[in-house]
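First, one chain by itself: the form predicted in complex with a further copy of the same chain, in structure tokens.
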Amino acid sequence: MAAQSAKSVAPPGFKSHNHKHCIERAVTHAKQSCQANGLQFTAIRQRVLEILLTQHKAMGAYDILDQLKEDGFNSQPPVAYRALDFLVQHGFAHKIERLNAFIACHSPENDHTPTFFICRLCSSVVETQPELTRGALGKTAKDVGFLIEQTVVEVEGVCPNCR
């Protein structure tokens, strides 16, 4: 049993806060987002995106795909997958290279270039949106000619509630 409590699951900056609503919302935006774009918002699509948005935390592939099995989803690896690639591709999910991993994003509403803050300790990803990226490196880019078309920025270290 145990039921789980509604609340505090951390980020957000870190912060502790109701991450039912942090589902709900990131859920029904992607739905609508898919409508409002003609894309199809399946239901391995729908299921991978809220096994993503349990935790603020990046989840492998094959942590997606142990879920799926257990909710009698297909589990063969294109699954999980395909399912990632189409949530990165339109900016419901993010890769975390760093760590082989994916994220739910946490403001998919706007278009952004995402930063990444991972605790060493913890492994809490916090997802934010400095306008240094583009600021910083924009500036270096134009200097030696080279044409932005992606970036890929992760911090790791400690957060605030690790140390």
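Having seen the form predicted in complex with a further copy of the same chain, I'd like the form predicted alone now, please.
Left out here are the partners and the other molecules; the chain alone remains.
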């Protein structure tokens, strides 16, 4: 019964859904955000974001580079790394430190501190947005007089689909 109820409340990344909608929404937001902030959203940056959005798995830079090469873009590593750095810097993607890989941001329109749930069996990654500064971590930081500016929380386990 517990497994069944966990499946019914699983985050969208562990459920089947319309990736086309994810891609269109995120790319539109990135274009509008770049335009509003005077940033260039180049064809290579857009394509890297689209590649990240095609699945809910973290991807290494060389996996992205292979896809770029198939798409006819320059296949030199700096091309992928520069695009990824731009996407991460401006909140359109995140780096998953544990995997040394990247994933598109699930909610780029919101300023947030994500927590990543990483399935150790299928490598699916789901981004959630708990309010860390108000929970136990925030209380502990406050107790020692520490101001949290950035956190990276990565949780490894088994997703509902692999259980």
